[in-house]
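Have a look below at one chain only, the form predicted alone, in structure tokens format.
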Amino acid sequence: MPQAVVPRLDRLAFGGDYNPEQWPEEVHEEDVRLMVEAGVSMVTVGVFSWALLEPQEGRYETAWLRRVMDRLHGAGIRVDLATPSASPPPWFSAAHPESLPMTREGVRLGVGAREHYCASSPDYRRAAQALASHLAGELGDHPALALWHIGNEFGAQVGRCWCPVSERAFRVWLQARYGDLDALNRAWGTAFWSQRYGEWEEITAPRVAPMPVNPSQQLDFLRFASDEHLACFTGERDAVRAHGTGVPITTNFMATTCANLDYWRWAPEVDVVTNDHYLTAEDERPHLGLAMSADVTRGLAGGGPWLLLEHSTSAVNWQPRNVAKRPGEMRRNALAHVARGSEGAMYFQWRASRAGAEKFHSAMVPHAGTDSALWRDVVALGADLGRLAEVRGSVVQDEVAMVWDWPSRWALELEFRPTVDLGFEERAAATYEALHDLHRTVAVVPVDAELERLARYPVLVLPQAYLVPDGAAAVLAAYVEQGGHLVVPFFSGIVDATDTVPDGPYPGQLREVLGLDVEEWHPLRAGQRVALSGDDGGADGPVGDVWSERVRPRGAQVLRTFADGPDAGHPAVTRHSRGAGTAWYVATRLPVAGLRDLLAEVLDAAGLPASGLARDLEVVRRRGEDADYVFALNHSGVPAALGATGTDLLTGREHAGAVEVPAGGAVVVREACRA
């Protein structure tokens, strides 16, 4: 059974980014008093404090931070101590202007915001690591310290830099990846457009060019950029570890919102997987994006517990329309993260700023102060999380798996693809929504996951898998042969890891497991739709858009055909039995309702029938050593019912089989462990 992710906490983490430097000293005492009132157990400090911690190069001032940590420790509040490398101070950028990042168009970015650094800059890395080492030496033994937090949201604002420093680092990275230019030329297909390289120095960063730059080169540059940010993290991490503090080290991911980093490569490098998540406030059902982000994060944690390090009490300040959360929404959001594996709920930030770019971002202590509904909700949530301390270390019981892959997304969304209407994020969100509506808790896995990991789940869904690396197709075939149900959409398995099309018809390495090949794609015009045959063969089935293609079965059974469009009469949905399992294929883009119907059929075939729960009742089970914890969150305006027997940890009420979850409410039932 996994242990709690922050061993020095004896309860769930509850608190937020604390920036006392924005306030006079007399406010600090009030802050701590209010934290105790709210049940705060941990706060993050130092995230954007570089200018105060090192006001001049090599002159460090940490006494003020020690006083802050002493005050927090006196109140029993733990500290997540951040290294402030996300925002170099003005003196650094003035002394090292070459450390400022450059756009693809060759424009240097300026200061006055944050994340204004090139991840390949040796001056930046040296200064960030020196400060991290100094902090660990000065404060690493502080009794309040519970977690190290390296940097902040790596790659979120500046995912890539095209400056000369990055270009030189890219060549070094390529030499390590390919060894020699012959291998690189083969991988990049440089025989096309007379691109063959004879010297390493001829290779440039893929800046703006007259036509789209070689997609294999662009894909490698994306990999390189992710690895450069990772090197920044590991450099600071190792500088801290050298002091032997014994405290776990993390950095905050943005699992579904930062497309610049391959988090599957990052996850093994942190001691604790953490995540930042902010609702897309204008979404009709924003809790779906929350649930997907939490499940992706849990996947990065190998299915074990993780920690939500940032979200918002109410509105953010950076969306086109910053919609405030409605009554009960903040509580449901926090409990939903905990339901899906988080060991707490942390916020940006503790006290709303009075100045700066984020002064209109919500906080635990709003501008309205403590005589506000928001503050009262914060205090009530702190009490709720205090009652849930025993869930720490328990594990979410997921039922089906969904693939999430950053390199495939990068490659899919480069130029000169068959249609601009196909994107990874949209397909992932639609697939996840369909599974969520079917009340199946989703395990998120990489496309190249080991068979042992995949075999835990009777159903595996690929929302979109344009790129399938070598070896992954064989594992997917073995998964099916051993009894799994694999669901594959159109335009999957098209290229290998170098963005090269394998020999033979589409879909490349997936042909055999799917029992078909594809003769030609027929992307649809804007707004065009195609009807599919119904269960009786008539034209009363689902409707697709964006895509149609000419499928030729090679052993696959045809379930539905195109009723109209360029491929009328040809297969649209197929099923192929292979070994003990089945592979399903969909040759058009189905909306959520169509995906839901198809996945319901797949789930039923896999022995996972319909749940009978209300559509917007979210139910997740966490398993501990001695009990199960059933989280039920009602996102609708009417009461909803489920079956559970045990004690509601939030109210102390006993339930014997039937539980009513109030409209907009939540219950967490402790049940006896199921076999």
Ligand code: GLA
Given for the second form:
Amino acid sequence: MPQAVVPRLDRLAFGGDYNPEQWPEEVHEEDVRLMVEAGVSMVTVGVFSWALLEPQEGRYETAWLRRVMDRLHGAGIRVDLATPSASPPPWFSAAHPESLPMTREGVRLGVGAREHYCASSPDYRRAAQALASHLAGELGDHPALALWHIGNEFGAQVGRCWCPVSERAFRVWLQARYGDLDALNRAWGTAFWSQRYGEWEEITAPRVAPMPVNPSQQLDFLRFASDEHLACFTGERDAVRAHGTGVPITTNFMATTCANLDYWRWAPEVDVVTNDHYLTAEDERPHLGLAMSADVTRGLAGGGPWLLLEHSTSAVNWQPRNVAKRPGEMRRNALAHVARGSEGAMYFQWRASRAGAEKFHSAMVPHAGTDSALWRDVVALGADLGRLAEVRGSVVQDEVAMVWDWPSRWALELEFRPTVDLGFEERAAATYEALHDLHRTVAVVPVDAELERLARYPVLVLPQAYLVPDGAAAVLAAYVEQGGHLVVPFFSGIVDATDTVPDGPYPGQLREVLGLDVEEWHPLRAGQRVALSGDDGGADGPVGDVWSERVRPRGAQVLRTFADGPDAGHPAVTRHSRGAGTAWYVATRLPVAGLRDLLAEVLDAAGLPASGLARDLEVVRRRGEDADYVFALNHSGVPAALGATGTDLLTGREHAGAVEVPAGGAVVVREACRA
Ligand code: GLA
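I have the form predicted alone already, so could you send the form predicted in complex with the named molecule?
Full assembly next; the chain just shown is listed first.
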């Protein structure tokens, strides 16, 4: 059984970002009283407090923070203590103007917001680490301290910087990656367009140029930028660790919403994987994006527990239309994160700000105060989470796997691809929605996962894996040989890690396992559709868009053909038996419904039949040492049926087989362990 992610907590984490510096002392008293009323167990403090903690260079003032922590401790509330490095104070930026980041166009970003620093700036790193070290020295032994939180959402807004300092750091990073210029010239294919480099100093960050800059260079710059932020994190982490506080250290990821970082490289560096997630409020089914973010986070945590550090009680303030949550939605959202492995549900933020850019963001204590439905819902949720303490340490039972890979996404979305209609985010969301509608809990894995990890799942789906690094294709082939069902869409396995096309026809990396070659692509016009043959061979099958291509089977069996379009009469969906398993291939972009039908067929072949659950009943099982916990969240407006036997931890009701989950409601049934 994995260790609880925050060992100093004896219940699920419930609370939020707490900014007492925005309020007078008397409000601090009320804050703590209300936190106790709501069952708050932990709050995050200090996230943006640099200007108060170090009002002048080297002059530290932590007494106020100690008072805040003392007060919280007195009420039994734990602290997630943040280092404030996400927002350097004005004095720092004034003293070190070269630490301000620069855009690709060469524009220096200004102060007055946050995240105004270049991740490669030695002055910034030195100052951030010095403050982190000071905080750990002063407060590292505070009895309220339960978690360290380095910075905030690294790379969220300023993922990359093109300033001269970054450019020099890029060269150093390249020297470490390639060793010598010959290797770099080979990897970047610089024979093309007269780009051969003779000196390291000739290499620039990929600036604005007359045409697309070398894609291998751009891809390396994106990797470099992610690594520079990671170095900021590990620098501060090590400064804290040096004080030996023994408290786990994290930084809050944005698993599905920050495309700037390769979190697979980050995850091994944190003691606890944590995540922030905000609904896309205008989505008709916003719980799907939430579930995918939670599943990606759990994947980063290696399938084990993790912690949700931020979401919202209701509307945010930064989307075009900040739709408020509907009755019951806040509760279902929090429980969905817990269902998917989070050891709590934290919010941005505790008390709504009166000033500043985020004053219209919802909070646990809204501007309306405690005589409000929202506050009553917060108090009720605190009680619900209090009843779920025993789920801590239990493990989500994943059923199928889906690949998620940042470098592949970066490379896919560079310029001069066969069509502008390719996009990782859209394909990932569509694939995830199809699996979600089939009621299968998704394990998210990297494209180069070890065979042992992949072999746990009977089905592995690649939403769109344009880039497959050397070595990974052999693992995918071995996965199939051993009995796995691999599902691959068009335009996958096209290039290696340097964005270079291997010798031979497409999809070079995956040709063997799929048992086919692709002779030529036929991207479709905007809005153009292609029909596929139906089950009986007629033209009434699914309809694809964006892509058609000429597939030549070399051992693969044809399941459907294109009924029209540039490849009419040629294969559109194939299946290749290899060893004990099967590799499936789809040569067009299927909408969610088409993907769902195809994946239902794959799941069935893999021994995972249809669940019979209502479409918007979300069901996830967590397995503990002595019991299973079946979370069922009904996102629809009508009651839904579930089969489960045991006690509902939320109501204490006993269920013997048939459970009715109320419209918009939730149950968490403790069942005898099925293992
Ligand atoms: C992010 C940040 C918070 C806050 C919220 C608003 O998650 O970490 O500080 O800005 O967004 O939604």
